[in-house]
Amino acid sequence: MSEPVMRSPLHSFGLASQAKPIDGSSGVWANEIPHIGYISLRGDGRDQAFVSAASKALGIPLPIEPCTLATSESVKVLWLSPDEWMIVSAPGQANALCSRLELALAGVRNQVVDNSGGYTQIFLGGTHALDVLRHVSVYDFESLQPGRVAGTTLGKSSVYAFRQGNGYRLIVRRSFADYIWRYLVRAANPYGLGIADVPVDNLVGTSTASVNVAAG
């Protein structure tokens, strides 16, 4: 019997081919980073019990203030309502780090679900991407500072967006990834879009080398 293969929802794009590093030779830069960990908590903001636990399991204060995000060198930690964060963690680590928050908060009422396959993240960068997501959206996200977060509409599906360094992360539903990716190419357009080779310290991590984020 052949052995599963784990495929991204672009794969068959073949963006992997076409990465290069982002210099000034096209205006958008985008590409899909994916096998990324993506865990859903649930639990009481309120509860002083949850949000010490919740943060000692993460090695962060989990952030209980609206529509904002905490990051360490292995995680993301994106606020999406008083009872809810989404958990996006370093390649491989999901599994663990699920461990981790059940065993610390055992007795504590919450819940910890591991929805990696269920989502990819899209980077887009340049100096036209604001423009880009203009065309594609109705979210202000000239107004969305670092260290924010926002959950809107992206044509006729929906999105949680940030932004990171020099540019925005893109996490998508894995059912809708194709429909937003064909968006943002056609809204990208006009103004040259390049597939971009994003560094390992755009993905979790802080580390400088580079990765060819779309391989699988």
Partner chain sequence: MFVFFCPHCGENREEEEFGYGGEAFIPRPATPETLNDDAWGDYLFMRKNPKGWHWEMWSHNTGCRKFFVVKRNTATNAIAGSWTLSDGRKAYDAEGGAT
Given for the second form:
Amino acid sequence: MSEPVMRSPLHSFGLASQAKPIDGSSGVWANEIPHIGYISLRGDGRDQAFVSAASKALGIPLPIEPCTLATSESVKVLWLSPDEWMIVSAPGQANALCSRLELALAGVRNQVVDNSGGYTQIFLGGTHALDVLRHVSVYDFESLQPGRVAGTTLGKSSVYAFRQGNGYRLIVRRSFADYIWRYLVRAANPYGLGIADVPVDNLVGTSTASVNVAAG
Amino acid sequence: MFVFFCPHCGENREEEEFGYGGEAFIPRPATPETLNDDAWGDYLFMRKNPKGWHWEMWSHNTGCRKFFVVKRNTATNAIAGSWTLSDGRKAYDAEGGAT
Amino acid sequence: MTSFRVRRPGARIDFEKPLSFSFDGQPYSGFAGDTLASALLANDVRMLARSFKYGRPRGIVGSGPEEPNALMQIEAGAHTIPNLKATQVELYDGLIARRTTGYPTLEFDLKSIGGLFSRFMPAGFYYKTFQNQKLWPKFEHIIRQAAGYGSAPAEPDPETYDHSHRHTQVLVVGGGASGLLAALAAGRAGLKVVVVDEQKECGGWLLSSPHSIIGGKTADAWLKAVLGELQSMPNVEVLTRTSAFALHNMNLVLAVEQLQDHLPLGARSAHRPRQRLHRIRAENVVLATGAIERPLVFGNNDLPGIMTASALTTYLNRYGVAAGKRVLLHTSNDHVYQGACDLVRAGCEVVLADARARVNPAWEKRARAAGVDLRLGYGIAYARGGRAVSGAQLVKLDAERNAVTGKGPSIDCDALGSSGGLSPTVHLYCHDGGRPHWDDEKLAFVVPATGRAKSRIYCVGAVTGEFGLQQALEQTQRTIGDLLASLGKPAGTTSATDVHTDEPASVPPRRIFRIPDGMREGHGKKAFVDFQNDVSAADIHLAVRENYRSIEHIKRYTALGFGTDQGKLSNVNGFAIAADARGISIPEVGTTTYRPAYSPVTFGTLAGLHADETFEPRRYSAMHACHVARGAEFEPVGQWLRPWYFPLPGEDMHAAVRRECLAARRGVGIMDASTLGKIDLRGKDVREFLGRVYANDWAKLAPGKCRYGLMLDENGMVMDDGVTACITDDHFVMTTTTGGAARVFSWLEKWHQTEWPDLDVYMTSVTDHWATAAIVGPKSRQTLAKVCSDIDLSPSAFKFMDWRDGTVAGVPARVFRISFSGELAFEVNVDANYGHHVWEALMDAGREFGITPYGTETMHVLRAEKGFIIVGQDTDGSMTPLDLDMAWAVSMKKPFSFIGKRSFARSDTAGPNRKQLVGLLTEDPEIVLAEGAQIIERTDIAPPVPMLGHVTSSYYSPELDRSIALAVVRDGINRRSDEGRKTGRDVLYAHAGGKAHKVRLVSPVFIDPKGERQNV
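Following the display of the form predicted alone, present the structure of the form predicted together with the partner chain.
Now the complete complex, all chains and molecules, led by this one.
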């Protein structure tokens, strides 16, 4: 029996082999950041017991301010609703984090679900990244500040988006990833699309050193 | 196309992010078996459908996925405000639950 | 030659850059900066069209979006676009244009013969003639061809389109003097500003009047300075070639930007869209949409060479084309005087007939000094000419009443321009429910100078009726001052610009629309109101005589204001003539309704990127590449693309499905079941929650077990079904149908949020997290055993409707022993990132057993053989569980009145003779009935035929080697009972394709009625 191999939702596009360092040759740069851990966390953001237990297990305060996110060395926590968060973690860490959360939250109303197979992440940068987002979404991306997250539309699908460095991260559902990638490619057509080599230390988006993704 | 203020996300968002949830404050009868067919039929099918102010629900589908309450004028499309379900109930009751 | 080129200083024509183009196959030349209209005019091409009803020769009337006649077919083949207005088509080298009207040719139009048609085509012609609807199909083709109006491209559109969603603090619609001044003030105040203008450069009327003086600068210099400052502001964006065509509620303005249409075909970039739809959400909208000059209505006013006076001036000053050597101008107001002077300076002889006996002394002085032959108190009774205007007969007008008091001179001319006053472009203001009001002094429907402050819509300039340049600019300063003040910004920035002009203060226009000719309406020469629809003043009078009252009815009866120009020139004249005919005032007549779009928008632009491969989301499972590699044929199921069947070389669908079915029944098959909806539910009240939303009972389902559930709506009708597993007492995983996943998830959230927030339940969609492979058939256990060693798969340890956690092919997996085929089967769920790996591992493991991948078609056959329903195929929102003979899936004993339960007792739901699910066997086993075939009682199909039901599912069963079908039939369960069989009520007919096939009603479970196979 062959060793288990993971395949990301955009595997068939062969993006990894096309990736190159970001430069001024294209107006838009994008790539899939595969195999990240995604945990859906549910609980009552007004319940102090829940918030403190979750914060302890995560190692950072659970963001309870609407549409904000919190970042530590190992995780990024996105506020999705008053009772829902998405925890983005390094590859392979989701399982252990789930166990830690379940243990910490025992006795408190909660739900912890490993949803790592259900999502993937797309990096979008370059001088025309904002133009592309205007083409694909009704949300006012010009108003999206660092540290904030927007759940909105992308074409006829949906997305969780936030800023990272000088670019954007788009978390999308696995089964829609093919459609969304094609949609982004078509929207980027006027500006030229480069497949970006996203630095390894920046995969989860937890690194404090931001990469200059808006070259040129 | 509307812009709604989502009381959970605390932001104005475009209508494409939302789905219509029907008339608000139609509570499910606590004991359906005690209702006659007419009363049960009213609960199932009868809606106010006013020309004017209407209390209705919308769901923030691509955002927080929460249902919330909007007071909208069906004739002018003016929006008087949006509330969480519980705050909306209070505002609705403060108006006497009328249209 | 009558028209000629004039090198006017300030003209927007580059005489150094000649361009060639063709019209109706003839080569012509123009210059960079021309529109197709100005270039045709410069080439003295006068007749460009034949009119809609009467085939009358027509030429250019306007210089912008108001043009009713010069509709062109641009380019050919896939790139062809019908009905573009020549006045809006920018000339490029190699442009190919054709007429859109004139049948069979422009020179000879059948309709024009001897005015034949005019006598027979009064207002309401079509209504009157084709009230007998049988006539219409016979004549439609001829009438449509004769009417003309271009051809849609027959080939797929090779170009792309996109959308841009913009959010701004201030949107200024219109880049004329007022719009630019408004943008300047808002920009200086630091606001985020977007300006849209439909022309290729901003300036509006200033482009036609380059010698006007604003604040001591020429219009040209003023424009350069203002645009320069706007360009230097990072917070201001100016979009040209961008036409705002709709204003929706909450200040959503739609505008289409032309990105490539002005370029030669060979110079267009494949990387750029042809057009872009901007969806602009603006906190404040400033409408600076200006006004359009309307013509006067007089006899033969449609002859080629007759235009609006402003169009004549625009062609002269902006495009360097004088439309004639001897120009007759006719006016009721001050607006034509500057143009008259300009024409004289360009070398034309100009006669100006003003309907007013006493005119503005300042203008009179300037005009006479320039050499204009001024005739005061005259009107044009009718124009003369054949294929172009050659002169006009004037009449002396009464100073007060609109009546003829005497004959006037006959004037020869080769161009004629008229001005009946300005009509503000109020359309956008009115799209969102606003109404313009009639200003009896300015003789115009105007929008309020205050706009609609509550909606944050502001109006500036000519659209408010401020027709003088200085007055318009001053009104703009006041209005933008108010806007800025409401935002707490200092208004000082608005008054910093000097807006003094050299225009004389204007005097009121004369209230005249239809120039009298001394005859009763309808007896003189035809006087046109709407050129595009051939609506004359007489037609409007006729409509009123025939008792049409509402202007909306008069519009529809006469066709006034329809068409691609939407009555931009004709509406106000039409309203005024209707008012006179009815003897009431213009405001009493009112206006027709202004609806989007202001000007035509192509479908491609509205679709944007929602086209071709990104028309709809196409969803794929994690195993999709496995199926592609095995040559699967796919079918869309909702948004998903699922394997339909897996043909081997040489196999058709029937052969492939037969092979796949037999493999699943006798060996082992494998199917991708990843698309089913999956919802993870957690909390101590989940069990209670499930009991409320499902018809069946969940109180006793133990951890490690699964159960099938029917979900009902509150009407008691089946809305979804699926298997739910109990993981622990407070943790369940529900599956839904593929198509119902999103609906069910939202439905559950709605009940939880609105009715039962107190229940301790959280739910999360895990549809995309799990990839699912169903291994089906007698050999499925052996297959799974080869790649799963940590689950005891023996029948006693792992029973039907159990689930287990374990490892499959080295990957953590949740395995359900459930079956949608009636066979021994396992559904293996893994993290979707491993879906591809696990599918391949299962294929390897099953090779020795002949494992056969199968798709949705075989799945349907297998489940139909067992009588398993597909919600949405065998149900249609009107089927209760009892109608489906599934009372076993309903628990009436649950303490909580679950959703839908009460409705079972409603009279109709509980009543007799409902449509019920049954199996059908055709008498001829080879006949596969059409799904949707009607079930009837007799072969006799003379109407009325009572319809008893219809076929919902129909297949050929390889296992039974005959056709089978499911159907819903009135009283079907009784009909197929022993009792029904005895009385012969079980024999009916299925009618499809003109034939009635004898069928017998049977149990829907065609094989293994005791369910033994799935329990092995």
